[in-house]
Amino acid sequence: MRTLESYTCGRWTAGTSNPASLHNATTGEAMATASSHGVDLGAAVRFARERGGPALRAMTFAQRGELLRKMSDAIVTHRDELLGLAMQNGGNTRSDAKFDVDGASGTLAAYADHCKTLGDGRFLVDGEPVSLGRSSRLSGQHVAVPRHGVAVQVNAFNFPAWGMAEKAACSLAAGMPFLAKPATATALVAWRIMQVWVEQGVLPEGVGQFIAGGAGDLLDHLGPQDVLAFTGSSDTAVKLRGHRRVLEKGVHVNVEADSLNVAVAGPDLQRGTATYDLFINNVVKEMTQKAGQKCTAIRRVFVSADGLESVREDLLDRLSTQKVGDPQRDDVTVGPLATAQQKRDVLAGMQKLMKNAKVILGGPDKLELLGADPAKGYFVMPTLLEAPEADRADEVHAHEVFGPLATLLVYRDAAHAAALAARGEGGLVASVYSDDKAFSTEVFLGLAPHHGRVCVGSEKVAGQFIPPGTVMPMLVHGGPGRAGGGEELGGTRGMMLYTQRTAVQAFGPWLEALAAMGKRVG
């Protein structure tokens, strides 16, 4: 039985009481404990501000990139070990574990490359200068400088490696130290990554810290220069945003929360075409990868009335071949959910959706497992529902079920598809599949105000299309409304969360000299 310790103020500290248990998602057996009781979280915040912040701000972007490269390489070196831990604690198949662990090292490497292109500057120069008078003698310029605080990064249970790495990559690139707080239930992978970084001496003192266990009184110590970046449920996000200290001190908050992501099949799609196959493949992949425990997974599948029968048949055919069970078996394609509570939540959510939709595959009472005991693990079969009346499917448009489940709904035309998608009240990603440019354009314009990212699949890009559930470091990740209203990644855009944009009014030549010390973007 492992004991997960917190790494704060340059040392590892075990909690003194009330440990939480981490379990093997396949067997239900306890495999580790974690507690932050007795850890001085206020001291950790001060340590980051006083040690980590100055050290990072003294580095150029290129030097910060070298730091990120070492962090990425350290994960790659321990890849097999981390994959094994993810398969046990997270219930990931090996493929799903790779998606998380390789996503972590890949995002750090991408930001390492990005920092290299930013070169020897230490802050960002935002856009071009503007003349404020009759000449350029008096000019104005926006600059983005690192905040003099700590980036508290609270991550979700489903991506313990990638979630921690992508937030850390953005804050370190911007020049701000991080304090990572992963979801306790699946923290084993994140904890081991932090151990590796410390063992290899990758992180300068105070630049990176880690909390194992509950957040305790952490938020009570935040101030106006700090940033709180959160990924998780909208209910928890409300509590964090409404924390008295966060409100009083104006702590900068970024949230990535719930999302009822959609996939829209154009009325032109026909069996046997590349675009149709792309659509079917992506829906199946996003329903089953990581057992549907992805904030970007497809939850609602929109089809035309003419296309319903073929889509239904082909999805049923593909989903029925998925093998559920022990994720360490090579023939298993869908592992268990991450926790017992997660399984209870998925089954309860399924019951809500069944008020408006009928089960056509899977469901709450069916379990066919390979190499696993259904009484011990946290398994749910891939489940496809169909709502006969899309306009009246209130539960389907209101509740995200965080598991291997999606609902088929029929739309009338492009405007109707966009209107149905909007009933999700904000999403992270939507995808459209059509070779009809007019349809794709109309649907995109209807989807865009309600989603942080829209993927348009067609025959032209079918061979290199990236599934909508794959978040790319060079594109923003986040969305409006239900999705939290936040924005992460996107190259330089992701770094902006950890900076203060300041307008400078000064003598033109002085501004030019100042800008030469930074890196102009935008």
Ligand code: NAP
Contents of the next structure:
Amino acid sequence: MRTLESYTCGRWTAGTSNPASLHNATTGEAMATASSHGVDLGAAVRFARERGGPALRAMTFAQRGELLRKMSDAIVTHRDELLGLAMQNGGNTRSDAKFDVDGASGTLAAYADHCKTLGDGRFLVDGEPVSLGRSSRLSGQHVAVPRHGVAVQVNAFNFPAWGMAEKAACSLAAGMPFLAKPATATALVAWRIMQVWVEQGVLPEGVGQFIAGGAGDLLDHLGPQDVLAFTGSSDTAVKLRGHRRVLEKGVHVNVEADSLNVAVAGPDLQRGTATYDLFINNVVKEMTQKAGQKCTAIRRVFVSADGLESVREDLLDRLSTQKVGDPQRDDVTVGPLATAQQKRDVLAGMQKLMKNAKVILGGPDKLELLGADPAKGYFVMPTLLEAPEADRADEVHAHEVFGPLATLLVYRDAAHAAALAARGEGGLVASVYSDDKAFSTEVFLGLAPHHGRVCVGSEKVAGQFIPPGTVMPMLVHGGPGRAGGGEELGGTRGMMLYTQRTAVQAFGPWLEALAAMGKRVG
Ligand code: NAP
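May I ask for the structure of the form predicted in complex with this ligand now, the form predicted alone having been displayed?
Starting with the chain above, the whole complex follows.
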């Protein structure tokens, strides 16, 4: 049994009491314990501010990029070991584990490249100068400088590797040290990555720290230059946003939370076309990858009345062939959920949705497993529901069930599809599949205000389309309302969270000289 330690102030420390257990999601066996009790989190915050921040700010973007490259390479070097841990602790199939671990190294590498293009500057120059007076003698300019605090990065259980890496990449690129706090239940992969970074001497002192176990009194130590970047449930987000110290000190907060992502099949979709196949493939992928435990997974599937029968039949066919069971087996395509609590939550959520929708496939009572004991692992079958009345399906539009589950709903026209999507009260990603440009444009314009990202699939891009659940470093990730109102990634945009945008009014040539020390973007 491993004991996960925290890495703070340049050393590893085990908690002194109340350890939480981390389990093998397939067998239920305890694998490790983690506790942050007794770890001086105030000292960690100060260490980051006093050591890590100055060290990072002294580096150029290109040098920060070199640091990110080493972090990426370190993960690649230990890839097989990390995949193995993700399969055990997270219940990931090998393919699911790659999605997380390769996503982590890939995002770090993408930001390493991005930093290289930003070159020798140490801060960002936002847009062009503007003339404020009668001549250019008096000018104005915006610059974005790194905040002089620590970036506290609290992550969800479903992407222990990618979650830590994507946040660290953005803050380090911007010039802020990070203090990572993964979700305790699946922290094994993140902890091992941190160990590897430390073992390989990749991180300068104070630039990266790690908490194994609960957040303890961490937020009580935050101040006005710090950033709190959170990914997790809306309920926890409410607590963090409302934390007295966070409010009092004006701590900069970014939230990535729940989402009831929609996929809209255009009324023009016909079986046998590339766009139809793309739609079916994407829905199946998003329902089953990581056993549906992705904040970007498709939860609501909108089809026209004419298209319902074929879509239902084809989804049923494809989902019925999924093999659920021990994710170590090559023939298994859907592993268990990550924790016992997660399974309880999914089954309870399914019951809520079943008030408005009938079970087409799967459901709460069925379990057919390959090589796994249903009494021990945290398994749920892929489940397709169908709500006969989309407008009255209140529960379906209100509850995110974080497992391999989606609900079919029928829409009337583009405006109705967009209005139904909006009932999710803000989402991370929506997708629309159609070769009718007028339809996809109208739906897009209806979906866009309610989503951080919209993917428009058509015959023209079917061969290279990236499923909507895949978050990419060059496009922003986040969404309004229920999704938290945050924004991460998207190249330079993701770095902005960790900077202070300052307007400068000064003598034009003085501003020009200042701007020459940074990197102009936007
Ligand atoms: P969670 O229960 O809200 O936990 C998220 C993180 O918050 C964990 O690290 C947890 O630590 C920590 N936490 C809990 N209470 C806290 C407190 N009082 N102070 C400080 N930290 C606290 O969420 P989850 O179950 O891990 O994740 C599932 C949810 O995350 C889903 O709703 C999903 O949609 C959402 N999610 C969103 C995104 C996105 O990018 N938008 C990505 C992934 C997941 P402990 O584990 O130690 O309790």
